[in-house]
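Presented as C-alpha cells, the chain that follows is alone, the form predicted on its own.
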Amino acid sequence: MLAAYYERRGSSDVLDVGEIPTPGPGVGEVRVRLQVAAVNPTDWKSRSHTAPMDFERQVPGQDGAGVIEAVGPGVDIARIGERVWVYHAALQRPFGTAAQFTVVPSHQAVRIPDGVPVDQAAALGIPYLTAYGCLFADGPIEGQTILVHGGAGAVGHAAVQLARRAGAHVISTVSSEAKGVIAADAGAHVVIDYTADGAADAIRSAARAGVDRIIEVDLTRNLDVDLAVLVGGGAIVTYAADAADPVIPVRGLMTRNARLSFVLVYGFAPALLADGVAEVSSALAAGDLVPLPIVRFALTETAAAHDAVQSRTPAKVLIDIP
C-alpha cells in the first residue's frame, strides 16, 4: 500500500511516502480502505518527540474515514462495505491513517450515517472526543453556562456544538471577526473577541450569574480571566499543553472551591470514550454538527500537512488518499 511514514523522529522532513506492506486484520479487527485522513496536533508532536520509536516504522494519523474492506476473526462479515470513521488509529499501533489502509479494533471503526460527507466524518475523532470529555466528564451540563475559549479551533468548535446540543448557554472567545463567524455558526450564543479591550467584562455581561465550566486551550494566558468569571464550585478544563507550565494560583482556586482538570483523550476510560462515540454519532445522524473550513493536501504532501497544523492554519487539515 502507499503510505506516509517515518523511521526516526524529528522534523517533518523525516516523513517519506512510498509502498509498504498492507496490514491484515487480526482478531476483533477491521481493515479500512481510507479515503480521507485528518491531521491533528498530536500527529506532528508524536513525530517530533525525543522518545525512542515504538515501532521500526510509523504511519502517522489518528483520524480518517473510508470503507471496511476486510474483517478479522470475531467480526461480523456484514461489516464489509460499511462506510466508517476511525479514531486512535495510531495509538500504540504502527498503522495510522496517512495511508491507503489502516487496521483498527472493530469498535474504533464507527459507521457513518447516510448522507454525511466523508470529509466531515474523517475529522471527528480526536477533536470531538476530546471536547466530549472536557464537557461531560463530571455529568450533564444542561442549563449551565459554558465558556469555550478558541471556538473556531478544532476542539473548541466541537465543544461549542456539543454544549449547545446538550442545552447549555454557550459563550465562545475568538481572535478575529472571521473566527467569530465560525463559532457563531457552530451554535455559540455569544461570541467575544478576546483580543479586544474589556473581554473579561464582556464575558461577565454575557454570564451574569457566572460561568459554570470553562473549556480552556491556553491556560497560562487565560487563567486570570477564568478565575474572574468562574462561579463557586465551577470547573476549568484544559486540553492543551502550554510551552511552559503555568503558575497555578492555589488560593484563588481554593477560595472558589474551583476544580482544575487536565484532559488527554488517549487516557479516557473506556466507558467515557464509548459514551463520547455514541453522542458524536447521534449528533452526526441528527444533523447537529457542522464542519470547519478545510485545507486539503495530497498524501505525497503529508509533511506539508503536518507543517500546516503546526503553524496553526485556521482550518481543518485533511489528506486525500489515492
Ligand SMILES: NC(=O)c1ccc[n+]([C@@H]2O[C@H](COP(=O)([O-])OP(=O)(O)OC[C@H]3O[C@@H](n4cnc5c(N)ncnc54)[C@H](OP(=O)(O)O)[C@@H]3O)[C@@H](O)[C@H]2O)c1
Given for the second form:
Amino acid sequence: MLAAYYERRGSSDVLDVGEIPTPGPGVGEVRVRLQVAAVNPTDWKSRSHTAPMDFERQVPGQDGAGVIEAVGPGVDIARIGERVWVYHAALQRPFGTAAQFTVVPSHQAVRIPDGVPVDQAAALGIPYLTAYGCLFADGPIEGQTILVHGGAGAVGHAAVQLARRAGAHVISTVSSEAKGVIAADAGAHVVIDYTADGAADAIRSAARAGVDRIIEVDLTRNLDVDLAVLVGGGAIVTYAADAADPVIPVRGLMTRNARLSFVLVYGFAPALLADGVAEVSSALAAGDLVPLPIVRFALTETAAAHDAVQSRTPAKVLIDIP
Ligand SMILES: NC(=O)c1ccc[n+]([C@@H]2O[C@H](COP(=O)([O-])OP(=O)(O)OC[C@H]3O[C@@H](n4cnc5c(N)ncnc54)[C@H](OP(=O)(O)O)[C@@H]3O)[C@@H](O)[C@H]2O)c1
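Could I have the structure of this protein in the form predicted in complex with the named molecule, to go alongside the form predicted on its own above?
Once more the chain from above appears, this time first in line as the rest of the complex follows.
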C-alpha cells in the first residue's frame, strides 16, 4: 500500500511516502480502506519527540475515515463495506491513517451515519473525544455555564457544539472576528475576544452567576481570567500544554473551592471513551455537528500537512488518500 511513514523521529523531513506492506486484520480487528486522514497536533508532536521509536516504521495519523474492506477473526463479516470513522489508529500501533489502509480494533472503526460527508467524519476522533472528556468527565452539564477558550480551534469547536447540545449556556473566547463567526456557528451563545481589554468583565457579565466549567487551552495565559469568572466549586479543565507551566495561585483556587484538572484523551477510561463515541455518533446522526473550514493536502504532501498543523493553520488539515 502507499503510505506516509517515518523510521526515525525528527522534523517533517523524516517523512517518506512510498509502498509498504499492507497490514492484515488480527483477532477482533478490521482493515479500513482510507479515503481521508485528518491531522492533529499530536501527529507532529509524536513524530518530533525525542523518545525512541515504538516500531521500526511508523505511519502517522490517529484520525481518518473510509470503508471497512476486511475483518479479522471474531468480527462480523457484515461490517465489510461499512463507512467508518477511525480513532486512535496510531496509538501504540504502527499503522496510522496517512496511508491507503489502517488496521484497528473493531470498536475504533465507528459507523458513519448516512449523509455525513467523509471529510467531516475523518476529523472527529481526537478533537471530539477530547472535548467530550473535558466536558463530561464529572457528569452532566445541562443548565451549567461553560466557558470554552478558543472556540474556533479543533477541540474548542467540538466542545462548543457538544456543550450546546447538552443544554449548557456556552461562552467562547476567540482572537478575531472571523473565528468568532466560527464559534457562534458552532453554537456559542456568547463570543468574546480574549485579546481585548475587559475580556474578564465581558465573560463575567455573560456568565450571569459565574462559570461552572472552563475548557482550557492555555492555562498559563488564562488562569487569572479563569479565576475571576469561576463560580465557587467550579472546574478548570486543561487539555493543552504548549506554554511554559503556570505558577499555581493556591490561595485563589482554594478560596473558590476550585477544581483544577487535566485531560489526555489517550488515557481515558474505556467507559468514558465509549460514552464519547456514542455521543458523537448521536450528534452526527442528528445533524448537530458542523465541520471546521478545511485545508487539503495530497498523501505525497504529508510533511507539508504536518507543518501546516504545527504552524497553527486556522483550519482543519486533511490528507486525501489516493
Ligand atoms: N490532552 C489531549 O488529549 C489533547 C487532545 C487534543 C489536542 N490537544 C492539544 O491541545 C492543543 C490544541 O489542539 P487543537 O487541535 O484544538 O489545536 P487548534 O485547532 O490549533 O486550536 C487551538 C485554538 O486555541 C486558541 N487559543 C490559543 N491560545 C489561546 C488563549 N490564550 N485563549 C483562548 N484561545 C486560545 C487558538 O486560537 P487563536 O490562535 O486565535 O488564539 C486556536 O483556535 C494542542 O496543544 C494539542 O496538542 C491535547
